[in-house]
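Have a look below at one chain only, the form predicted on its own, in structure tokens format.
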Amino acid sequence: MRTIEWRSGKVVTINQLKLPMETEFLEMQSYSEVAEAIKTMKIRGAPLLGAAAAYALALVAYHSKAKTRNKLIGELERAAETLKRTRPTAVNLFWAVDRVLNKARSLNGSPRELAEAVVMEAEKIAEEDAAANRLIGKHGAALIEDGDTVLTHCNAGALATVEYGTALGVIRAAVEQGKKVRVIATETRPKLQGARLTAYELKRDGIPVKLIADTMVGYVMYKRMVNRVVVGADRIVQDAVINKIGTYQIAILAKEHGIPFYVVAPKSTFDLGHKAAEIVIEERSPEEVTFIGSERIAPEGVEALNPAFDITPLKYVTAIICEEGVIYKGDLQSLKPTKQ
């Protein structure tokens, strides 16, 4: 099943803040609404908000009623920095929302045939992204092992993608392939992708899972219950993962207990123009800390911080899986640089 879809002027999908005790889609016909989904939560994972944000300026075209190019254009550019401004670390959204942007100053047709383009070219991206996936999926399992207990961290399923999954992929492709794996969750504190989302998608697939808590990692390391560790990206630099915050302490624990350390993530995931000393690391609300769901866990008045994500230097990580097949470390190097 996609997660994301476009229908006429429609984008529909899945609201992941109601998941798992309730599905409820989405149906947006404005980037506004694409907007907000995508700054609370409601739409989440790298991959897709860069689908979503190409889809959200697929309904700026689609519903504009600019008689001329330049208003069109004007229309998208203003769409496109609101859209910049929901999240400030997964480069994929804005990998999208330039890529389409750019698509469409590179034309000179009439605004029907400039929104055409548009939303031609936002359903290419959400394609592409499905495509990578399956060939993600497909490197990374030759990686994974028959009776492998598989440690993943967030969720980078297909939740967090157009379909099929990343980090989630390669461990469908690896049971699709007959190789019995089982996969150790974490609940993901504060917003429990983990627990809400990565568990649910295993048990929905049939795939054996267990949920710990953050952390009790060093523990089922220690214990020897895991051999690999496969998580997703934010965003890859020149010398460091991002990734949802957690990722780094367990990339340390997976080095002192001798465990292969997987980073899964599709070509426009890498922003291997910068390092990761000039990312902007999401600070999100207290609230989400103070707070689990409408029920205050802390005294009142008690300070509490937030980083969405943290940063682990590439000598933590065995190799990156993309669509291109597995990079160890050193190759980094060898992709050219791609300023975003």
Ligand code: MRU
Given for the second form:
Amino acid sequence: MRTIEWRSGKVVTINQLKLPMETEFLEMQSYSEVAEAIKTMKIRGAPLLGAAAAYALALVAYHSKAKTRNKLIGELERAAETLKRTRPTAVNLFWAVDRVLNKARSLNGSPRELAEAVVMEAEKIAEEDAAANRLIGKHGAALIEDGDTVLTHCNAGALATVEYGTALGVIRAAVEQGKKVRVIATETRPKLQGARLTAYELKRDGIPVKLIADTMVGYVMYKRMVNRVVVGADRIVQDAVINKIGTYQIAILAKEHGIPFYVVAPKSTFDLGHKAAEIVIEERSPEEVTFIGSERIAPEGVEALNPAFDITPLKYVTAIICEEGVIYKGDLQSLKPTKQ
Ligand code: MRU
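Having seen the form predicted on its own, the form predicted together with the named molecule:
All chains and molecules follow, beginning with the one already shown.
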């Protein structure tokens, strides 16, 4: 399943807020539509944010009426600023925007030539993500045994990426190798990516999945109902993995119960020049906590916290799986920086 596509001057993707009840495709022709879709989480998932932001710049270049190279670069830079203000935590978005901008800045041709190069660079980012996920799946599947029950959190599937998925890619690859794998998926309050998206993807693929409320993780581990945890990441820094809120408590529980805890992400998610303390953790609207959908669940006027991500120190991580292979945390610094 391809989650995002370039169709001559349009970016087509699925509105993830409507899933699983409705499959609505969004056709976007301007970068501001893409920025809005990212902000409101119609488009979400770290690798997909990177591809979507790159395609947003492709839209700017493709539709630009700029008569000079410098004017076009100026338009791209303004759009890049807007895109970078949409969501602060997943590094893929910033990486992809800078990669496309640097490509444009490195060229001296006409606005048309630059536009073609920008579109090509965005396509390349998307293709590379799809290819990385297949490789990640291959490396990760080796860690999954026939008969395993794997717990996953949030949605790190095809929907969070260009294709195939990171954490769910590992599960898919193990299943494709003929292994019998069951999945326990957390619902992932407040935005319910686990219940809405992970359960949807796995059910569609015929991979057995059971949904649990986030509060049930300790119980299922205590009862030995899971024997591996596989999650994605929004940013991997020198000292920690930053991922969907709730990941940290799952990692601590996994360590306590002696269950391997694997983090799965492409190299575009790595930000090894920074430490966790330097990263902005997105704080979303309190209404996402005081409401479920359009239904208020807390008293009027009550305050709520809503950090969208948390920080899991590396001591809780058994290994990180990326397109280069399985990395044990002591080896993290030996990774080459992601190509710009
Ligand atoms: O807020 P989201 O839905 O964009 O966050 C995405 C996640 O945190 C995913 O769980 C994930 O692990 C990173 S994307 C593969």
